[in-house]
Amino acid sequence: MAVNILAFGPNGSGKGTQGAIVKDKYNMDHIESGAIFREHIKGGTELGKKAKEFIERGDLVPDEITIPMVLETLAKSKEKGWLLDGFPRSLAQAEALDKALKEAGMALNYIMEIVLDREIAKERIMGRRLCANDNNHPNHIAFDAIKPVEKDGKLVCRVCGGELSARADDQDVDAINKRHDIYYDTKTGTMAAVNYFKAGSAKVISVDGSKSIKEVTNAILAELD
């Protein structure tokens, strides 16, 4: 049977990091809705047209572009199971993606959540880089287990020697205070999605996010079967 894991953590928190980990070690899709509008942005389409502003902004994209496209990534990835990032991110959300997944007949392992304090979320935002080739190949400046290595004189990806640049949302202050305040938002905002499937049937998963890259990833990988 395939394994169906839902991701929760502020962003900054390392839960790409430690996913793209997890990932491997049932084999299943890793979908990152960021990462999906990223690329929609990078390719230039409708939907990344409509996308742009209210990524920029730190504001959610709204649930009428979002939901749709990740129940439909989440349909194809039925077989293969999936861990899901960056989704729900709302209680309205979280309630759309339980309808869904009992229309489906998917069920939900694990809820992993990586908890951290907002202004240790905020000083690792902005020290993040993405790679060009891959963005699951973690990168971060204040990090030795993931600082990006040094190539002409020009910081490059530590996996592959790929580009790195910094997403224009994650230096921006408004735009990652705009995003936490939805994070830590316990009544309609990502931690009433948290709370809400924490309540179901699932096996919950919580972490000290504090801790190094590799504590982290030994404390969920000594909860999964």
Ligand code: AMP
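Now show the form predicted on its own, given that the preceding structure was the form predicted in complex with this ligand.
Shown below: the chain alone.
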């Protein structure tokens, strides 16, 4: 039976890494909100064209455009099951998504939440490095278990040897704080969305994100099995 999961966690919590592990174990689709936008824009869909206008102006894409995009992508993964990562980001989006899922007859089975202190999350963001071949290859200069390896005098991906880079906004404290302000907001932000879905019928998996990658993985899989 297909399993559907909503994944939550602040930037720096390792949500993408854990999502990729869960995806591989259950052969489900790992759906990231940013990838949905890119797919529609690249494909030149009507929704993509509308979204592009907002993105180019630096504005948030309205829910009436975002939610149909998300639903369309989730519907394609109905048989395999999906793990949705990066959406919803607000209470309003949570309420709208919940309503839309029910109207579409799509069950939500699990809420996966990685809990992490804000300051630790910030430190993790500033030390992470992105692999040119796969963003889900974990590399971090401060953690021995996932530290990049050195080759020809420079650090490369510990998984595949690919070139590494740091996102500019990962080194921008103001940008990090802005993202975290949205996530940790329990009134209208992402934490409000988390609490909204926690009150629903889906099983809640809440794990301590300060543990090692393996410990977090084991805690999540123990609840999913």
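Every value quoted in this text rests on a predicted model; they were computed, and no experiment measured them. What we label the rigid core is the largest C-alpha set whose atoms superpose within 1.5 Å from one form to the other. Residue numbers count along the first chain shown, from 1.
Trainee: Determine whether the C-alpha of residue 123 shifts by 2 Å or more between the two forms once the rigid core is superposed.
Mentor: After core superposition, the C-alpha of residue 123 moves less than 2 Å between the two forms.
Trainee: Hey, does residue 56 budge by 2 Å or more at the Cα between the two forms once the core is superposed?
Mentor: Yes; residue 56 is a residue whose C-alpha shifts (by 2 Å or more) between the two forms when the cores are overlaid.
Trainee: Compare the position of the CA of residue 71 between the two forms after a rigid core fit and state whether the shift reaches 2 Å.
Mentor: Yes, its C-alpha moves 2 Å or more.
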